[in-house]
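One chain is shown next in C-alpha cells, namely the form predicted alone.
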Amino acid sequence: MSEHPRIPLAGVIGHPIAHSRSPALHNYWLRRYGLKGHYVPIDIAPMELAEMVQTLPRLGFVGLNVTIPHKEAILQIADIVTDRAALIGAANTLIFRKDGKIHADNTDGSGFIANLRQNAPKWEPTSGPAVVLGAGGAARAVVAALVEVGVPEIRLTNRTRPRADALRSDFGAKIHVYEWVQAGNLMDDAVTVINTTSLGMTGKLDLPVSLHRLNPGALVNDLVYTPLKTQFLIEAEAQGAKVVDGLGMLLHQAAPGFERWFGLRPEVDEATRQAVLSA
C-alpha cells in the first residue's frame, strides 16, 4: 500500500477569528490555481497559544497567518524571527519548516506599500511628509515601510501619546510626534496620510480628524476595509485627494505566505478582490 503525501494545511489564528476574510482569500487562490490544500480559521485563546501552535505542524499544517491578539506574543514562541518582524515587534506570518523550527515574519509593511503602488501608481513617497494616525501594531508596520521607501518626514499622532513616543524611540529621527488634538494641522503639505486606527470601522466611531487643510494632491489611505470606503476616505476624496482603501493591503500581505506554503505566488488583481468582497 503506497503512502500518499499529506495535503498541506494552513490557516489564520486569532481570538475571535470568525470575522476574518483570510479563509475566503486563500481558498479562492487554491481553487483558482488548482492547488491541493486547505486554509481554515482557528480560534485560539491567549493562554493556549504556545501549546496549539506547537501542535499544529504535527497535524499537517505548513504555516499560519496571525492576527489580533497574538501578533506580538507569537514572537516569543517562534524559533526564527525576521529582522522586520523584530523591528515591528509583531509577526503576521508563520512558516513551519521541515526541520521543526517555527519561522516568524511580518508582511504587513510590504502589503501596505504594494497596495499603494498598485492603486496609486503616481504616488511619490519621497516628495514630502507623511501623516500617520495611530501608533499600534499596524502603525509600526506602516512606519517601518515608509522609512524603507524614503519618506523624508513622518508626522505621528495617537490618542495616547506614550505609544507614539515609544514608536519614535524605535524608529528614529524621521518620526515627529504630535498631540492628537493637532492631527488636523499636520495635513498642510503632507503627500501621504494614513489612518492605522480602527476608528471608522463598522460599529465604531468615525475618525474625528479634520481634513480641511489637506493638500488636494495628497494620497490618503485607510487601513480599515469594513466599510470599504470609510467616512475618512469620503471626506478626503471630497477635498481632491487620491484615496486607497485598506482591502488591498490584506490581499498583498497574504501573497508571500501563500507562496511559501503552497508553492506558487498568487496574483492580486480585481478578480481576487471581488472574490473576497463577495464571500
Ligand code: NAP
Second form
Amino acid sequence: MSEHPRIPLAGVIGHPIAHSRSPALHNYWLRRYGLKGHYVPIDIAPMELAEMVQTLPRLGFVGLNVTIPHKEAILQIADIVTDRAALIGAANTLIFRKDGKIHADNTDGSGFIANLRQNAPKWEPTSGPAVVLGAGGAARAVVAALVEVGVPEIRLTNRTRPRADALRSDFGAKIHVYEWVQAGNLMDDAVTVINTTSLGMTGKLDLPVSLHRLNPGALVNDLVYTPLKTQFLIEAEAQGAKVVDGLGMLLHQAAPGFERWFGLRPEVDEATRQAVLSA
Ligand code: NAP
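To complete the pair, please output the form predicted in complex with this ligand; the form predicted alone was given just before.
Zooming out: every chain and molecule, the one shown earlier first.
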C-alpha cells in the first residue's frame, strides 16, 4: 500500500448531467457513514465517452454511474459486462478494477424490485399478470426483473410498437404485446402495473391511460419521481390500488455501486429519501 492512499472518487456520467440526484445521494451516504470519498457529476459528450472513461481511473476514480445517453454505448467500452447488463443492453454502474479492467453492470432491475419489496411487502408478483407501459431503456430492466421474479404474464404496450416487439423477441413468450390505444383494457386482473414511460414527469403530458378497469388489489408503480406523486399514481390510489413512487428505485439501484466503490452497503431508508428530496 502506498504511504498516501488516494481518496476514492466516483461519479455519474451523462449529457446533460446537472439534473442528476445521484451526487446528493452518494455524498449523503459518504457523510452518514463517515467514509472518505467524493462523488461528482461529470458531463461527457458522446464523442468523448471512450477517452474520458479510460482516463478517469488514472485520476483516482474507482467507478461510475452511467445515465442518458451513455447507458448503451458504455457496453462497447467495458472489458467485462455482466449477464444482466448484456440482456438488458445497457449498464448503469461501472467498477474500475485494480487490474485495469472496466466492469459494467446494470442494477436498475434489482433496484426496481427492491423498491417494490420495501414499500409493498404484501406484493405477490407471481400471483397474476403484470402490465408494463413503455418499452424504452428502463422498460428493458423492468421486464427482465419481472421475468426473473416469476411473473406469469407480462402485457407490454408502447406508443412505438416495434420497440415493444423487440423486447418480446429478447425476453420471450411471457411477453404479450398490445397496441398503445388498448392500454386501458389490459388492467383487468393485473396484479402489477408499471409506468416506465417518461409521461407524467414535470413539464410533460400525463399518461393517457385509463385506470377504470384496475383491480383494487393491484400494485401500481411509476418510475417517474418528479413529481413524487404523479397523476397516474393519484388515479390508481383513487381506484383503491397500492401505489409506490419511483424514488425508491433510484435509491436502491445506487446501493450496490456505493458498496463496491466505498466498501459499505448503505441503508435505503426514510432519512436517505429525505436527504435526496431536500437537496
Ligand atoms: P427512454 O428509453 O427514452 O424511453 C422513454 C419511453 O417513454 C418510451 O417507451 C417512449 O415511447 C415513452 N414516451 C415518451 N414520450 C411519450 C409520449 N408522448 N407518448 C407515449 N409514450 C411516450 O427513457 P427511459 O430511460 O426508459 O426512462 C423512462 C422514464 O423512467 C424516465 O422518466 C426516467 O426518468 C424514468 N426512470 C426512472 C428510474 C428510477 O430509478 N426511478 C430509472 C430509470 C428511468 P416511444 O418508444 O414511443 O418513444
